[in-house]
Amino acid sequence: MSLIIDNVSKSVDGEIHLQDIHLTMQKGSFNTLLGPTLSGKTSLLRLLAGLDKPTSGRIMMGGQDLSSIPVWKRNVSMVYQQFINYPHLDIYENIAFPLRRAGLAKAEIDRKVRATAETLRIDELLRRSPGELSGGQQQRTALARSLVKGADLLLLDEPLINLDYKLREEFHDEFTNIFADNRDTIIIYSSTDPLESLLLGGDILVLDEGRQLQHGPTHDVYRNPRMEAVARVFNDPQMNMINGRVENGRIVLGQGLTLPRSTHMTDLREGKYRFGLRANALGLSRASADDVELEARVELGEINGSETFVHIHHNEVSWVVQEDGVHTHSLGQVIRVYFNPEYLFAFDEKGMLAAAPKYVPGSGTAEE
């Protein structure tokens, strides 16, 4: 049973929330909606859940137009950012709620509740009330209630955003196991975090300002962003972008940084381009003999958990270097930074991908 979103648009009081969304999601698939706040992710989830109607276009599932099916008759589950549980029911009854409404036999309800609770590691909490649980345990309960239903469509609207960093990491590690046996449900997970999207895998739809930028296997989209806008959304920190050109068989970045043309750039015509380099492709030490050295001035050191984002300035261009560990640098300090030209992306003057590296740091695998 596939889900077809057929040129769907949504406007509210003349303001466009979604514009011409078109894609197909297959039964048993895991899909991520990636985009910044107000990119249209929640608007799309609300349309799929039946809470709103599209201004134009159709949403088809199993060959049937969902607009003809009332929301209470759709076999859809949704998990929100907030921990939404029934405070007057214990955890067992919270999970059992949709099964009792569906009229399942008592023994079948008990089997499904206990199996789902065990998968989500809350089987020892079934007789507690939601108020006795931590935030992570409450979100596990909400997720269990949605999973136990066996819905055709499971919508997850940034379900981990209100959990602390450690709990989010635990969930990411477990998600593969939680959904490992999924063969019937189409799962759609909304996120603003590019790293989270990479960890979850599956397929991805990149959204920005209500527009569909790219759809496909997550790691393929990461390695080959079809336009500069995708590269901007699918990176945190954003990809370093430098105006440049190809001339006389060489690449010139910014105000005269000249590089040999890399193997993946050999087919580029001479002319102007925007060159992109991910922050994790820059380093504070030389990694290979092919690395280019920059002498740059530190503008800011930003510690982000176990990583440091070093903001630097070189020849009128600002760059961001992503380094593992905690690094401290004085503002204005002159440092040396290195990168391999083989990691450069090239976008043409229309912002479309002209060349992509054969290997991208952080993608997990080399490009086939």
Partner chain sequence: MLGLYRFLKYSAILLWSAFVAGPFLWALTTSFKTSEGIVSGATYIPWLQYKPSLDGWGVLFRRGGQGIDIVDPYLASLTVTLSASAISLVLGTLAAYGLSRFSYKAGPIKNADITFFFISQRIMPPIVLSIPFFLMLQAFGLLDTKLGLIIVYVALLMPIAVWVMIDFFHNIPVELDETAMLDGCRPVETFFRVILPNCKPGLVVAGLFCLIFGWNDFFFAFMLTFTKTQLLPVAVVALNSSVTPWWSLSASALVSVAPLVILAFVVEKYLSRGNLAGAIK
Second form
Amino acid sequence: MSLIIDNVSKSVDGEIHLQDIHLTMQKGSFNTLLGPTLSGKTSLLRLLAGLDKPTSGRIMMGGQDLSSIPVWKRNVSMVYQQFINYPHLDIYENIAFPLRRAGLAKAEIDRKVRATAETLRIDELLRRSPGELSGGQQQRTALARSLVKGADLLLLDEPLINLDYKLREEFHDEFTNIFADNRDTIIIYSSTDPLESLLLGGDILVLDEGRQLQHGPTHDVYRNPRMEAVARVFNDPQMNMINGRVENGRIVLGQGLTLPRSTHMTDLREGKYRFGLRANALGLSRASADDVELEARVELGEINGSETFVHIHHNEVSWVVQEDGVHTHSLGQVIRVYFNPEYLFAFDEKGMLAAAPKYVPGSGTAEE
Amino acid sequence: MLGLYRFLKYSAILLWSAFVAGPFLWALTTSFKTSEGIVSGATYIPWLQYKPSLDGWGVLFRRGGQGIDIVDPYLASLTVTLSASAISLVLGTLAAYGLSRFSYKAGPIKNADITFFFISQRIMPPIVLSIPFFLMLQAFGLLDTKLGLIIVYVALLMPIAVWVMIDFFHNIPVELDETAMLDGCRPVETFFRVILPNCKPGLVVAGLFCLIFGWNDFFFAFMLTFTKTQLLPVAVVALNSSVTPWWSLSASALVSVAPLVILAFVVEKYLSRGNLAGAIK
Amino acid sequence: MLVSRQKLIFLLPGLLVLVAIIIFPLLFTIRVSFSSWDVMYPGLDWIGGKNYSRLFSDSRFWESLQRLAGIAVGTVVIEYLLGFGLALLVWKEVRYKRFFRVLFLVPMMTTPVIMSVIWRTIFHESLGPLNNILGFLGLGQVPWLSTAGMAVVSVMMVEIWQWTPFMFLLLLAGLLSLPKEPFQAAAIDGAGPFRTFFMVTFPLMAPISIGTLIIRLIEASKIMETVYVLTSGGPGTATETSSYYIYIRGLRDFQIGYAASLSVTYLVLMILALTILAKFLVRAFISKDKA
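Rather than the form predicted on its own that you just supplied, could I have the structure of the form predicted in complex with its partner chain?
Shown next: the complete complex, the earlier chain at its head.
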């Protein structure tokens, strides 16, 4: 059973929320929906759930147009950002609720509720009420309820956004197990966090301002962003973008940083380009003999979890360097940064990808 | 400084408490007096200032002759108020839920206008409606009946129920309804299985308000009933003549206002809650 | 979708019942106001705007409206000040807080006419406790119900006793739902209780205050039962409110047609006045907020 989103658009009071979304998702697939806030992720999930109707286009499931089927007859689950559970029912009854509505036998309900509760490690809490639980436990309950009924379509709308960093990491580890043996369900997980989508794997749909930018296997999209906008959305901190050109067989970045043309760029025609470099491709020490050295002034040091983002200025261009560990730099200090031209992306004047690096920085080896 | 502040604060609280409780205490002491206890001027302490008697209370439960019989009006008031409040609460809660969750449209009329129509009924002065109500009930043969009053009270009380419940439903996240629908509930099932069980605080407040305005109405009961049906306020006020037997008047007044006052203390925890939807975060 | 049919199940029963009960009386009242229906000739003959031209020169009606405006605005303002003060008193930690909160609500639970009957015995000039206590304090005797000025004061006092609790309830609920952060910020800035009140509490309470004042003004514009029991509009017409005057014309004198025209005029004026008052309140509270 596949889900076909056929040219779907949605506008509310003349404001466009989604425009021409067109893609197919297969049974048993895991899909992330990546995009910044207000990019249309929630709108799309609500359309798929049947909570809203598309302004135009069709949503088909197993060959059937979904628009004629009311929400309560669809086999869809949804987990929200907020922790939504039935306050008047205990955890057991919360999880059993969809099964009871479906008219399952008592013994079967009991078996399924206990199994799902165990998977989500809330089997000790079954007689508590949602109000007595922590945020993480409440969201576990909501997840259990959405998993237990074996829906055709499982929608998760930034389910971890209201949890703290530690709990989020805990969930990420578990998700790999929970979703691992999924065969029958199409799972769609929306996120604003590129790292989260990379961790979860599967396929990705990148959305921006209601438009579908790219759809494909997550790691492919990460390596080959179809256009500059995808690279922007799919990198945190954002990819450094530098205007430049290919001239006389060499690459010129910004005001005149001239580099040799690396192997993946050999096919590029002469002309203007925008060159992209991930923040994690820049380093404060030389990693290989091919590295280019820049002298730059520190504008800002930003500590983000276990990483430091150093904003630097070199020759009229601002760059962001992602540094592992917590470091402090004094503002205005002049430092040396290094990068390997092998990691440069090139986008043409229309913003489409012209060349992508063969390697992903970090391991230093090709990741296949 | 702090001591003075506390002194003033508690003085103010006690002073207002005295103002609030004064009429009740006066009615209580008066209810045990006889005519000698009244005509000699204001007295307060039984045995010391006057000889207490149970006459004022006794006549309330005696029919005919010397009796006043407050039992029948009491039962009539209970029947009318409870029925009208229940109907208003049911219809008002359903309408409030609908208005808070769905959008309705009929020509230029939208949700906001319908909500306003419901709530604006409170602007209507009773006197404006009294004559047509009289004629309407007369036409249907419902004058001087409990059913007639119940119909009139529903129009009076439903706006209150809608007002309280709309506010309450706005505080329940709509995602709760959606989750129920995704779990297989139709809108009507969603309401009864998921929303209604979480409405207790709102229903208590709305119900209490309905009871207050229903139980305490005098004007319509006075206008629309005569002999067959007599509600409590009408029966009590009928005693308010120049030769008022103050003792039985006081006793009947206390008996009349007691149920709601007691109810207020019972549902206390729902009344002073900041967010009426506090049970659902 | 199917929802569109199901959603009507919620709205329609209540809406239809209310429309059925209210619309006929309202339309009927308007129709009757153009008739000369009275005790001698009941019926719906058409006399055009005669009733309306009569009421324009009926000074007793206009006086009753002025009186109503004075009494209603006066009591509501006093109720608001008292109710706000009381809510502030039992908002924070107070001993027996829960008991006092309910005690303060009790008058609202009681039947206005019945309590007015009790108040009438309290106001009794020779046998009532009020003059007795004043005499004991050496303050002399007050003609509570028999002079024009004091009769108005008495009516207002009973109204205030009855309805301050309603103000108190809504304002206390408002206070309890206020966010804590602005108060913490004010405390960090070292603001004293008075500055905190005027800079934080009062502005935050503005929307609730407006709502509460409007609801009470609506209810106060209907004052009639207190007057009926305490003074019967007297002495003379000193306490005669519009509702009571219409009651006398319609149900005592049985000039149904004329009373209907008074009712319609009264209702229209009420809606106009309350709309203007609501706008005025919004401006008064919100501009103070910004200043």
